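Taking the form predicted on its own, here's one chain by itself in structure tokens.
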Amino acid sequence: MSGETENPGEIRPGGRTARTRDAVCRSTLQVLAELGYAELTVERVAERSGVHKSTIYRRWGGIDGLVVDALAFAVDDDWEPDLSGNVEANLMEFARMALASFADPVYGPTHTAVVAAAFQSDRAVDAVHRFFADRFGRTSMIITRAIENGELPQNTDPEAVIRALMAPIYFRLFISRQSVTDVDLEQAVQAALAAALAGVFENQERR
């Protein structure tokens, strides 16, 4: 491997070179999905992109950088929560969406590994960290729009709720590894909700 390598992010998008990521991004969510980050490497990729291996070693340097792309691409479109019920219902909708994901044949395996990928690379933690951000960022338009509507207190932290709701599920599905039921989703809708209507989830800067 020569010369230096290129940040994915800075890489000029459009023609040969998006097709390029789009095989290279979407071959290592696969194998991370089917064989985990330990079998993840940049032979197997190669083999199922159909881009050769100095190529990937030039662009992205090696496994963490792919994993570091890979989720940037996971990211990279236009999903919005619906926002047209109330709290409760919008928060409920995109709790059994975001469970729905998980139990997906083809993307849910993607979701679990890249999970795991964060306890075994430093770079992966930082892409983990951005890809929540992103679609907890997204999420709060929810709590944004129950703010504007009066149903949350004004200094209400919309991301801090998204984390309240999510962390049950979460814990259920990767560390006690138990089925969660629609109950569970409402249980952790309500939680939620009751403590932002405490007052639990105050954010001193939106006074």
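Numbering follows the first chain given and starts at 1. These numbers come from a predicted model, not from an experiment. Just so we're on the same page, rigid core means the largest C-alpha set that superposes within 1.5 Å between forms. Compared with the form predicted in complex with a further copy of the same chain:
Annotation: Cα of E43 displaced by at least 2 Å between these two forms, core superposition. In the core-superposed comparison between these two forms, the C-alpha atom of V180 has shifted by less than 2 angstroms. After superposition on the rigid core, displacement of the C-alpha of D157 between these two forms stays below 2 Å.
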Given for the second form:
There are 2 protein chains.
Amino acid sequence: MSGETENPGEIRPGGRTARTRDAVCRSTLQVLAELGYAELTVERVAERSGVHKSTIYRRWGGIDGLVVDALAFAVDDDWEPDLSGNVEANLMEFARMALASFADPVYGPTHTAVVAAAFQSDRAVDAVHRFFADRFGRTSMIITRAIENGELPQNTDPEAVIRALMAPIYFRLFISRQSVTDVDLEQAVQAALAAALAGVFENQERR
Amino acid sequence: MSGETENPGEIRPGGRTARTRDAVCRSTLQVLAELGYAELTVERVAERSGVHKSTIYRRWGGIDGLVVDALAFAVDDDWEPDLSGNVEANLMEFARMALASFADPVYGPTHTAVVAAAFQSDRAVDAVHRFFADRFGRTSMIITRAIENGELPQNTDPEAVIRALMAPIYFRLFISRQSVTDVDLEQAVQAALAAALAGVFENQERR
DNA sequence: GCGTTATTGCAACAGATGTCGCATTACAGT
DNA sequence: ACTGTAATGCGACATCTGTTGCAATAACGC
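Show the other one: the form predicted in complex with a further copy of the same chain, since we just had the form predicted on its own.
Every chain and every other molecule in the complex is listed next, the one we just looked at coming first.
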């Protein structure tokens, strides 16, 4: 990490500040993993992290801020999709990975928490919005590659395909609260591909 | 309403009890419509309804109970889908109606609240689960009819098509927090139909 | 090193949230 | 009407949530 010199001269990102953020974010993730979003309170994070309650309120504002920052703290910025197979295989691989990430004891509850927080906090809404823009943006490479290979129609909108793929999975996980099996993943992949092949996701219908 | 005689002799569903439930549910819906889920507190509902705080806690348990009961209170049990057109038209009509219902000043916030409450309450999870089972069950008539008319493959799973149609809409509304336009609805309908026509939603693959 | 000051700790506080025992009300059966 | 009792009202209470003023600490520039 470098580039501490571009600060306006008022903020101090130095050692202590970084340490408290580290402790608070770790504790937040820990509580989410152990007890879940419903049991996440500022006081509990304060106790575990050793950082005082008022400090947390001042810097993070509340639960929503904690969740948002914890996600940013935990997320892997260097992720890129696997492009080693055909579209179908690549999408299926991605879908499996996404589902597995929700089963991860740390990342799963954290992601769930941000989605939950978005129902009550505009900051969380922004965070969710940015998260999906980033993730789906990266993943759309799978579709871009497929178009180049002639596997999908010329001006298919890549992100539309990804959204179509992931929407049913998120829907089952967070809205209708049904379990997601491997069969569901295959069905989602097949459905997204069938729609894409039928030209549903072509952006400019220049027929 | 009739059938008060089948009570086990301990519960009193008579006048007062019904009135308090009525008052509490109405106030809950009113607060949700005016201020939204984030501002929904037991005390506020108590004030507006004139029902005492402790009564609400005893009978409804808390916010989640209020939201669940308010949904049951507000929901239209006699709804049935319009079957006057072809599949595409009927699905589009349904999708438009569903989206419009979220814009409804009372029903929209209420539905949102139940989905939100499901992140923290098992009772809300049950309610959401039942709600979708009911709604999607009814709507699947559109698909059943289409299969009879030969518009869709023989053993297409009706509910799978409905889920495929609605998932992207719910995803945009509640997860990725993007606006939903009429174009999005059309795309969702087209995508679901394309997948169904391709045989993605056939239950027993007896190829 | 040394002073300035952002950051944090501390503690007291107001308000919201949820629980409980007891008094009061009103439904249901006679 | 009269009675037993479920349902509600009432208020006191413990707990949780979030805020604020002030003191202690440690980062940054010199």
